[in-house]
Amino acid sequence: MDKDRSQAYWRANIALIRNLLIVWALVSLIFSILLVEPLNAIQLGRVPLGFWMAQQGSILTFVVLIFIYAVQMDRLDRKYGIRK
């Protein structure tokens, strides 16, 4: 792979990581900590949504983001010819 193509690949990789970390930070910090009071006004079953987000939502989001990362990296690898 030439240098320009390699740089484009890593730029795309870093952009993907950055975007996924932003989503995780928003869910973990904003929804689970800063907005917990307003979210507690909403019930998820018999549990306040703010509590659920702090206990389960951020972890579940992280697991989903791992799968999204794997799928997107597979696409990037194919696009840039990295896949063996």
Given for the second form:
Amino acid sequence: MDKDRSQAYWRANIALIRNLLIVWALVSLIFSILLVEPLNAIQLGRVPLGFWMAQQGSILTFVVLIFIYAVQMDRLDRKYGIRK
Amino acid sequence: MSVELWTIGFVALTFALYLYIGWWSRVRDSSGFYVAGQGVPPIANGAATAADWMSAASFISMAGLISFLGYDGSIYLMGWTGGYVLLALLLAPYLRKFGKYTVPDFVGDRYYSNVARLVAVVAALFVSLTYVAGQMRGVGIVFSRFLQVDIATGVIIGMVIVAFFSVLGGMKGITWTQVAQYCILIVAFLIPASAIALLLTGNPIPQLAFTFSDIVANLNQVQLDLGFQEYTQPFANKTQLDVLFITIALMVGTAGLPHVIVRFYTVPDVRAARYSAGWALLFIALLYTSAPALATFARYNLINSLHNQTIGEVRQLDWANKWERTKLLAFDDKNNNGRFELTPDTATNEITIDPDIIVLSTPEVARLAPWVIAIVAAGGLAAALSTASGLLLVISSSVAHDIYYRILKPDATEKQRVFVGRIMVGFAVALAGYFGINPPGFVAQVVAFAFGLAAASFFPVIILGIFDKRTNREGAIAGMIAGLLFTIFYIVGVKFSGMTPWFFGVSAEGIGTLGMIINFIVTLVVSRLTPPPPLAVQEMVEDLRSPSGELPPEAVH
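We have the form predicted on its own; now please give the form predicted together with the partner chain.
Let us now look at the entire complex, which starts with that chain.
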């Protein structure tokens, strides 16, 4: 792979990581800790939403984020001809 | 059949399985010994990673802690799973591309320095020893209750088993044993969680029972009636800042744990490393989303079956008597009214429950069949032993590979390297056994230290090693030492010398976050003030970033 292409690949990788980490911080640090009290005013099922995010929702989101990363990286690898 | 007989049966059966796998996967070469020949498929590696990572603390202590902390227990849930995202996105693929045996290997080669390698070895040993101490206490608890032997005997049995499959099979033996251990521990956790969910709510799926039944609301009410805060009330035990710091320290610490990172060296390629991270977290999430549900059910059930009961009624509970004998459950009718009362005030509280018994006692409290209780015991042992074996391998490879081979005797033969590795496993087992018999403290708390130390030492140098080409040897060494010293100083000060937490009241468990920030700052500043890394190293970093091919050998001296 030439230098320009490999730099473009790296930039696309960084952008993907950045976007996924924004979601990661949003669900855990922001929604589940910093904004937990206002969110607890809303009910999800029979439990307060902020509490649910901290004990269930954030974990489920994390799993999805990693699989999105793996699948998107596969696409990126194909686009830049790293894997057939 | 009695609980004890069932337990002995299940434990013997599972141990026989581990021994068989250890023998089946015995290895001769160092690649097999340290990285399982790099041929582990992603799903299997995911299960092995999940077992490796879910320790006695996750299985035995975590639900109990959440049960006592309510919302504030979320630090463990989000911390330990959230770290996995960092690991999957920022570390695993690049470390797999690097393709050597240990974390100090990466640090030593990336920072072209044996001093950096040595600092990383010391940090790895520090983290692993702190962590393994917690595992051994877990083994002790399970044995002392379920086999009614004393803790020392139980620990020795456990150590012999671990020594057998790790000395013989190395990483390959450990990997396949951990796959089996994952299956056992997850079944052992889900059966009681699902049974108690069904019992209390009519819904057997713990996650749904937790969200859609009124059990959480009922527990909130019971807690208020007894004078506690609501279960879902945030920051009842810790400040918001402390919750934030502890969560980040656990996340970053998870990503920096040497025995977890090393698992990503065992898969065939970079793509497999990405997917195996996803599988690992999926497997972990099965337990981590059930645990808070179990915590809620157990607390509700325990309060209902013990609070305000007469002494005679409590004495009829077989499980209560047995746990009382281990001193992890205690009753004291302080006001002599013939009833035991649970209150938030230590002066009037008459029931003392150690958080460590929540998971292990749940099946009995809920009156489940004896074989379920035995499965839980086998699961607890699987969790403790799988993590212990992963840690023992890191300890032995730190000494045998990083110190003996890479620093002391680079011309050592394959045979010598594997031999030294096996000797070191034996030595590490003895050390871990000592900690198991003389436990240094509370399981989950001890583990929390290991995370703080991992966060403050490894995470920044690995991240910067991949994402910042300008980070050099001088910066990395200074950063690791600064982060590690600060974090040890604060933890030891607060926990052992009575120092008041002076950083905005952040507790010893959360201070690793600050240690990590210090490490990042010191590394970046010192790197900019000293010469850039040699060109060969910059090219190696360039190459790490592309998933294809192998690293050219000349780039990694």
